[in-house]
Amino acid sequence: MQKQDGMNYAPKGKPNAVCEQGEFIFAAIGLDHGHIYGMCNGLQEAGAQLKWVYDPDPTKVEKFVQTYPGVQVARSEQEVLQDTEVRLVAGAAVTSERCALGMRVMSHGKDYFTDKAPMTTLEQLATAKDIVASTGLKYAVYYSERLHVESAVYTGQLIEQGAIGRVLQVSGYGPHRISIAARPPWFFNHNQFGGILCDIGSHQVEQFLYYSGAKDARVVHSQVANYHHKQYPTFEDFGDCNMVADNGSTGYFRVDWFTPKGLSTWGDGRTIILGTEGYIELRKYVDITRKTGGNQVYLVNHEGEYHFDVNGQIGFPYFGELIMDCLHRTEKAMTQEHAFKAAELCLIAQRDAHLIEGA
């Protein structure tokens, strides 16, 4: 697993198949972001069979085939979409093109699993809602910073068990290493990546909704800046946002591209959750200066102080639940309403963001 570059961060878990061999076949289309590897890892570990890959860039395809040697290389996107065995298509296209890919996938009767952010405009979101309503198919989203992080999964279990009472506030911090030399040109084009609050901010919005148990929220204030990358005029390297949920919980998050070279991983992602009966801190990818690594959960409540190292202990149930949801048309992994609400709020935060003067 790549620890230095978040774009190629692809967690691997223990195999835990929920279906028989050949029962759930999927394909990969669009290899523009390295998250496609984490998506495919998770699905395969849950028992899905990867049949096809397609991308117009042969270099990306060659790398993908080296990672997944049994996959067939499609000659065109249509070759994948017309295969009736394929139930779901996973894609990590350029962010602005993810919704259009989803429309093509779903128009061929297949569920769609996209990298975050799932779209870059509210107009695209409306289109996605329409096709979901008309087809009953899934537009699933890989919000990996909760779904593919064991400390984040375990924290959800603690909250569900009542470890900190009612959640009052969620603070999320999502710093990332920029690794400029490894980034494609579209990464710096606002129209293509959607802005920092739309992009990596989508993780934070989703976590706020999930941990607080909210169905909706309003954006109170958001702001963005380009402090240090003026060679890319439409890029944003900093953003933050305040929200209030429909149940009264408040949320704050900060995202940025300023991870220093001295950090052992791509970003010191953390989440702090305050409840009426205690609080939890997640140190997701690193616990600085300690050898324990990431996936550290700290809990304080009326019963005492607790530290949980959950590396390799929890697994990633989302992928198996997604497969079963596709097979049985249920919504255990994540409701469509939740996936779209997280997308909507990060798009609103981005649209309404104040550009910091003097940056």
Second form
Number of protein chains: 2
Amino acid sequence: MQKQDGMNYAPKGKPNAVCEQGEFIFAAIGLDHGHIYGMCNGLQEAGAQLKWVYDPDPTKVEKFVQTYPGVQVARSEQEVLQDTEVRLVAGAAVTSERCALGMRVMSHGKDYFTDKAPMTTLEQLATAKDIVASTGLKYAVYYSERLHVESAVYTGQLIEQGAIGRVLQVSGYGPHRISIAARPPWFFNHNQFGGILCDIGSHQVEQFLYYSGAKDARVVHSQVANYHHKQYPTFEDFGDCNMVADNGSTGYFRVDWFTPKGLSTWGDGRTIILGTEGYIELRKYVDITRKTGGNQVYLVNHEGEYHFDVNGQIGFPYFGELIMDCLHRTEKAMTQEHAFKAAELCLIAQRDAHLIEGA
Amino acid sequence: MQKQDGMNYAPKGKPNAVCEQGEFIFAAIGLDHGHIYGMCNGLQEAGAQLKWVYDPDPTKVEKFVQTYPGVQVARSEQEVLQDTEVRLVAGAAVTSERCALGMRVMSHGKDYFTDKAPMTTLEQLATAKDIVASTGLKYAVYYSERLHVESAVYTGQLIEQGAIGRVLQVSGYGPHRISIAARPPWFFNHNQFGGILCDIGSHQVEQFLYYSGAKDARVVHSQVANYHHKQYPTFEDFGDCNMVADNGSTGYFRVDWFTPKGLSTWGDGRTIILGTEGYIELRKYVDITRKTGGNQVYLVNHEGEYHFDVNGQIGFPYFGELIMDCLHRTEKAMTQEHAFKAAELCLIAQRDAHLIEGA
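Since we've got the form predicted on its own here, give me the form predicted together with another copy of the chain too.
Then the entire complex follows, led off by the chain already shown.
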């Protein structure tokens, strides 16, 4: 199995167009994080047409054009924003710039689809909420560790079918390989990446809200540390967080940058969901020492122990639903409220995080 | 695989006597928890001789005698305590009575070996510390989920060998099957079982201190709930806890009584230990959907992904070390400080636990 860097994790699914060719045209602005490739893959497979790319860095643009040969290279962001054919802009800017980009996109009447985390401050979130309220446009977020992982999608279906009863707890482990040499300077700068609970923690908060079926939650404890990368003084290589949802479910997650070199993929992401009638464990990207690849779902309930290999079995319904939501102004892919609530909680967890003493 | 109840989990190991026949004589007083069988098995396999049993309930005594045919049935606790041949008393009384039993045992000049949790209040702990300080006797604790689990013992060896570098976090999951019909009334009475973080949480605290190599730690968050057993108003079926150790390691654990009927054993106990150079996952009692049984250790570090089936490979060194400690007044099995610190932290976690709203 090829070793992967998380930053280049761009899943490909089966084409499953939900619209006619040319019916949904989008552009990519901001190539700072490799997630832009996953975002564009997902939209294209669902029938969207990628018209433009813009980034001030020609090296990033060149690599992007090699991946998507039909795309036009814009000379400026304005050239994209002023094209009335473009209905949605996908962006993976530096995290702290994602909200500002969204403001520019939405002020031109287009929906926005940003990489996670969607912003780095609660002030940015308030601004984003305001423009959504005043325009009715979408500020959609690529919470890839659920939306672009077949086992994570399947698990949502199992829970909805009642396979484990009432969800009592969602535990998430989101270790990532750091791959220092390949990271840009902003990756280590707290003001830019927003802190580990904001950054890779945002996936975990979203999964907690989704699997627990909660509308809201409180952060009851959070903490961060920089144990082992002190050459980057504002970096954080470890964080964890406890939440309690409005429906009584609890959430715990740990995120870190300690994936060892010997792991066959970029991170051993797990989600363990405890219900009154059983539990589910997702081994999302690897089932260690086994050759099955990721997307291994384990379910134990009153009937027995079950193992599902769902690689290639489920697909990624989010992208088609997002396109349809944009065309029909619905919220089937994900409600705006849910996307913003996940963002809010990871920002609160980050703001209130204790610094671990003795780290 | 036969389905097991946790309360009857009494591992058997290979005989490996550390002393001569008759050199170390012990007795059993208090058969309220089935752990007494694991305690007696471990001591006997290590060469100790079981002389007496006492419990006021003749049914419990009868079952015990069937298991250990050579044991003498005492007519009273005093008959055991006044036998100067008896060096140590093993007890699995109702949790809230364990400290009082220990006081009686130690006041007769004998070492005490109690099931976990070793007490239910901080006042009891203070009393126990006092008598240990004044007599030099031992108040040893059967933290079975590490001491009597080969994968847990092996993991300690791996960490000591540096297999994962500095330990940054210990996460523990301790789900247990509730088996309501087989439980005595005290099992559901908070004053007697001490709360879930005290009871089954005590294993987890001990493992955190042990694997992290910490001398001390702070409880930074804890919470409990009774989600699904409201017919027992003071019961708790869920709890979790976060700790930070004096050396900067963090600990998280979740304990619960939600093991579904379909699991092939009494609980899917896991321990996940994150280090700077790798991580270890123990699947202690089952590796779900696999036929290997428990004691499966997974190690990932910079060299690769490894899987060790250590069933029958490691043994249980604690019991022989405890006997030698009693004979030679050493502390190789476990220091008194460590046993008490684990007790203290689970009592603090329990005392300070938030009640989960909406449960």
